[in-house]
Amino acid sequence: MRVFQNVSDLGDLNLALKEAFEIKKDRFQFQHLGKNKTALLIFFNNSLRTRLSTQKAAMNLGMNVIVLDVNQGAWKLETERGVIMDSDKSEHLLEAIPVMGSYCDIIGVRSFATFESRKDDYEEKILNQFIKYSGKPVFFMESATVHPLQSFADLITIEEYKKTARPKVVLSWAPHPKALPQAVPNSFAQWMNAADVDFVITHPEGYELDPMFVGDAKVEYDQMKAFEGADFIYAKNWSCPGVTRPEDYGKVLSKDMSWTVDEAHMAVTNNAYFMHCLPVRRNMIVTDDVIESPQSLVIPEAANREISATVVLKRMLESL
């Protein structure tokens, strides 16, 4: 596997899940694969779970790890072609990328949406430059449009905790004070569509995700109706994806607190588990009572980030 961006990159999803559970039993069994190999983890944005879990996964596999925080201690990087570099950006990504590639065997990159251009964000300009110019396998640690390591961990968690063969899984928009990317909901939708679940997306009008991620999922604008009989509730805010109105891309169209997941919402479910990728704004996305309840999976879900990253890195090492 040379690139990890989408669920299709893993191939057979059932085999990937089987591999994840085997690794979870003994996460150090493949240390020979990473001996004398180096993972370079590049962060253009802040991180807690992604940084820690991916470093831990690389170490599980016996790898050396280099972490680069681009905005702290590195030269400011220019990402656009054709610009006259007379500002505060001292180095161009086109030189920086092959230099980075010369120091490692595998590269992970985290770079959020800028909301400056929907076209640029959805074309994944920064991540695709790493794929094109680094000469090394590249995995996405969250990009402008996707967060596959998170969604793989989410699926592992659902597989662990499901009580029926084909559970009902609901992705619900929830309010937030800031404009957030669509990467997590995009990936979650993509992965749930590939899994054997009954998948529903609920959000206010104007927050329609890109059809390439929605796929065949049912979209329900009545949140309480969507929650009825659900086995898993995945709450997440996202800003306007700009599908029908590109000029609204990245805008906060609503802060409707009636969409906050509370006990009244959870009461209409099938005693559903609550999920969120973290960090979470308490009492905006979800109330204290729900996130602290026995049905909350946010901690096991976060712990499974180590497992998803270990599987991905293992497969990349096997391709070297």
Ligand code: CP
Contents of the next structure:
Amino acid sequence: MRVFQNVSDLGDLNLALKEAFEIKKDRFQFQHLGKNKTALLIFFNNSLRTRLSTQKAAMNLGMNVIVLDVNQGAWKLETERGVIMDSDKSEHLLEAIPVMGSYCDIIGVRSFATFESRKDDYEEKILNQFIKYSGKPVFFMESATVHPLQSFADLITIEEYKKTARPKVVLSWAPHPKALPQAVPNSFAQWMNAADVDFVITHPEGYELDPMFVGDAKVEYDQMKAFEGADFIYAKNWSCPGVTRPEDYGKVLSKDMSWTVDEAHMAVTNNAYFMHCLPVRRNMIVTDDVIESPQSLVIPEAANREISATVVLKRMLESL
Ligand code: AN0
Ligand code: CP
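Form predicted in complex with the named molecule, following the form predicted alone:
The next block holds the full complex; its first chain is the one shown before.
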């Protein structure tokens, strides 16, 4: 595997899940694969889980790891070709990327949507330059539009906890004070569409996700109706994807607190499990009671990030 961006990059999803559960039984069984190999993790944005779980995954496989927070200690990077570099940016991405590539065997990159241009974000302008100029396999650690390591961990978690062959999974928008990216819901939708689940998306009007991620999923604007009989509730805030009104891209259109997932919402489900990728703002996205309930999977879900990352790095090491 040279690029990990989409669910299709894993090939047969059932085989990938099988591999994940094998690795979970003994996460050190492929220690030999990473000997003298280096993973470089580049962060343009903050992270707790991705930073720690991906380092742990690389260590599980016997790799060496280098982590760089681009905005803390590195040179400020210019990303546009053709600009006269007379501002505060000392280095161009076009030199920085091949230099970073020369020090490692595999590169992971986190670079969120900037919301400056929908076109640039949705064309994955930054990550595509890493793919093109690093000369190394690249895995996405949340890009402008996707967060595949999270969605793979989410799928592993659903597989572990589901009580029926084809559970009802609901992705629900929830309020948040700041504009957040669409990467998590985009990827989650893409992965759920590829998995064997009954998938429903619910959000206020104006928050329609890009059709390339929605696929054939059912969209229900009535949140309570969407929650009826659900086996898993996956809450997440996202800003306006700009599908119906491009000028609203990246804006906060609603802070409607009636969308906060509380006990009244959970009461209409089939005793559903609660999921969220974290970090989560309590009593905005979800109440204390729901996130602390026995049905909350947020901690095992985060723990599975180590497993999804170990599978992905293993696949990349095997293809070096
Ligand atoms: C980020 C987001 O919503 O995409 C990262 C989530 C994994 N969240 C925040 O910036 C709070
Ligand atoms: N879920 C997730 O990716 O968390 P971090 O932003 O802390 O890495």
